[in-house]
Amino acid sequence: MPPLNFIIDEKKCTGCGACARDCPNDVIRRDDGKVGVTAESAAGCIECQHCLAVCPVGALSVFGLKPEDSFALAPEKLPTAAQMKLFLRGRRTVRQYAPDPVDKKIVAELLTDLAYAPTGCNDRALIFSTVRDRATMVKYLEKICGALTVAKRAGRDVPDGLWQWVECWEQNGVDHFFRGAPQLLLISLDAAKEPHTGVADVLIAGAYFELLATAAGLGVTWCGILSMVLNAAPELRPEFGLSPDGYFYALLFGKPLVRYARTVQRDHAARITELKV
């Protein structure tokens, strides 16, 4: 962990104690209207920055990060409940893509924003790996088809569906594996950090990416098929920068060739129960 560097601007601080009350590990102590951190309590910090975010007057800085460099959460700048409802109901899996890649600056901004996805105990043990163009996607596609062919000839278990897709690519040039997407995001775990909730962290980050990319006008497909491929041909895992048994999930993305005119209707599908003690 970097130096805590917990600093209070005494001229601004009102002594309200919001930072101490919101600290999840009681790192910040309040005494006689003043807040501070001891060397002993600092060891419990998980770098969540709640203290920086919650201070109503911007009197607190931590890790060298200053409140004036954060975005102000003004209510009028946030989406309304109705806007979020429409956005989430209108989300669609996109399986038709333009071949040209998304601008590098847009991708870089989306990946930077993924650092804000929550992780258990604020572990932040995620690795974001990308394929940036269709030509590279095709190279991976060729590797996949080659590895699955070798596996099938060796008598290994290759699901019929995967083999049919190999034939579709080799005989007709139809890409069912990547849906013709020009780009891929692979979210994996840094196993060396031993994350507390690693699988959930990966999936939450994937959901954040899908929503961020959709808001940016892009299309996204959750590529669960890649997990099936690497189960059938695990020798391909190093090609994707993966350890032999590390968890991951992949998402395809790019400029969509389809626009949906309305939401679907799923109210009837919500299974809601009430728990009682």
Ligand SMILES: Cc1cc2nc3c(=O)[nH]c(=O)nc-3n(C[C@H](O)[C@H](O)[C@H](O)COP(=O)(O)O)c2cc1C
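Between two forms, the rigid core is defined as the largest C-alpha subset superposing within 1.5 Å. Note that the structure is a prediction, hence the values are computed from the model and not measured. Positions refer to the first chain, counted from 1. First, how it differs from the form predicted together with the ligand.
- For His268, a C-alpha deviation of 2 angstroms or more is recorded between these two forms after rigid-core alignment.
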Second form
Amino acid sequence: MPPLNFIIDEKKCTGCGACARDCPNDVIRRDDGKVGVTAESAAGCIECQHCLAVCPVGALSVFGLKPEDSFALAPEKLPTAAQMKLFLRGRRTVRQYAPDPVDKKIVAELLTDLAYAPTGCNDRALIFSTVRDRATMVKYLEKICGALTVAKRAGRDVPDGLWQWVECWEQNGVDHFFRGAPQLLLISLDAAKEPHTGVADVLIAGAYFELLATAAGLGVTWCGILSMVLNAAPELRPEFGLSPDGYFYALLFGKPLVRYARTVQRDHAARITELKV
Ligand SMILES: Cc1cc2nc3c(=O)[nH]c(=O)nc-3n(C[C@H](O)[C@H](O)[C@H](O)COP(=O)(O)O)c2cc1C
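Please could you give me the other form, the form predicted together with the ligand, since above is the form predicted alone?
Below is the entire complex, every chain and molecule, led by the chain shown above.
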């Protein structure tokens, strides 16, 4: 952890205690209306920055970060519930892509924003790996088809669905694996950081990416098929920068060649139950 560097601007601090109340690990102690941390309590800090975020007067700095460098959260700048609802209902899996890649700056910004996705205990042990162009995607396709062919010939289990897609690509040039997408984001875990909730962290980051990329006008497809491929042909894992058993999920993305005119209509009677003890 970087040095906590917990600094209170005494001229601004009103002693309201909001920082201490919102600290998830009781790192911040309040004594006689004054807040502070001890060497012992600081050890429990998970670097969530809630103290910096919650202070109503911007009196608190941690890790050398200045509150004035954060975005102010004015309610009128946030999307309304109705806007969020339309956006979420209108989001679709895109399976038609332009071959040219998305501007590198846009991708870099999206990946930077993924740092704002929640992770268990604020572990942030995620690794984001990208494929940047269609030519590289096609090289991966060739490797996938080659490896699945070898696996099938060796009598290993290759699900029929996967094998049909190998044939589609090799015989007709139709790419069901990557849906013709020019780019891929693979989210994996830094095992050395021993994340508490690694699988959830990966999937939450994927969902954030899907929504952020959609909001930026891009198309996204969750690529569950790559998980199936790497189960059937684990020898390909190093080609994707993956350890033999580390968890990952992949998402395809690019400029969409399809626009949806309306939302779909899902089951309104979601299964909702009330738990009681
Ligand atoms: C975890 C996950 C994995 C998926 N894997 C694939 C995939 O490999 N290929 C594909 O074309 N779609 C994939 N999808 C997209 C689903 O088929 C799609 O979300 C579903 O049909 C509903 O359509 P919608 O996303 O437009 O609402 C995946 C979706 C999820 C959530």
